[in-house]
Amino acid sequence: MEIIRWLLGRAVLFVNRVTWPSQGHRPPDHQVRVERELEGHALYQFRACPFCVKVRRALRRLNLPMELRDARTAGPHRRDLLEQGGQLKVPCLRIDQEDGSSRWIYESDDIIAYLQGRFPLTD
């Protein structure tokens, strides 16, 4: 089962590489403010796991350079993840709170609906 699932995540990995989207564009001004807005944002995620790369393909198409972090391995990102979010599933966004406290949301779709609703390309 391993080894079906390793070729299965390479298999993924390389139709992301041959069909990589482009990037989206800002105005500059607008980019650097969305940039400093992303500095509370963490993407939880696994290299090959095909809803990670949904959701860092849409990372791209909304030129969102986010801060991603491998929970596949043990370290402190999946022990972060499973103590601080509550659970070991990917991709979580986490994003960290002005009062302290951090928003985490499961899902491909909830983290790419988030996303654009809070950085679209056209404000």
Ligand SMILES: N[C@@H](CCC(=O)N[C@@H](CS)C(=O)NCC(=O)O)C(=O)O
Contents of the next structure:
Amino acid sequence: MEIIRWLLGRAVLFVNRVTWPSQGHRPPDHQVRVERELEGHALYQFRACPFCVKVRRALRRLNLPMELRDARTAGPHRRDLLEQGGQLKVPCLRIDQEDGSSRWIYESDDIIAYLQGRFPLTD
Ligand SMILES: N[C@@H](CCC(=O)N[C@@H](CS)C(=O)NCC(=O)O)C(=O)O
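With the form predicted alone already on screen, would you show the form predicted in complex with the named molecule?
In what comes next, the whole complex appears, and the chain from above leads the way.
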């Protein structure tokens, strides 16, 4: 079972690589503003998870160079996802807010909808 999961993961990564979308564009001053806002965002993910690949492709299309945090291996990111986010499930978008709290968005479709709404390519 583990080997089948591994093979599927490789296939997902291969297809992702050969169909990698082109990067969206914004006017330079708009892009600078977006990247500043992105500083409080991080995507918790597994490299070969198809739902994570879907979100990474949306990040590329929307030109959002976001920090990616590996939650597959044991360590602080995996622990934070479980203890603060509430579930050991990826993808999950963490948004650090001005009051010091964090918002955690699970579900790839919800993450993409949030990103498209908050960071559209046009002003
Ligand atoms: N419906 C979810 C599916 C996410 C999902 O199944 N992720 C898997 C990895 S590919 C996972 O985190 N599994 C661990 C678990 O569900 O406990 C989405 O679209 O984000």
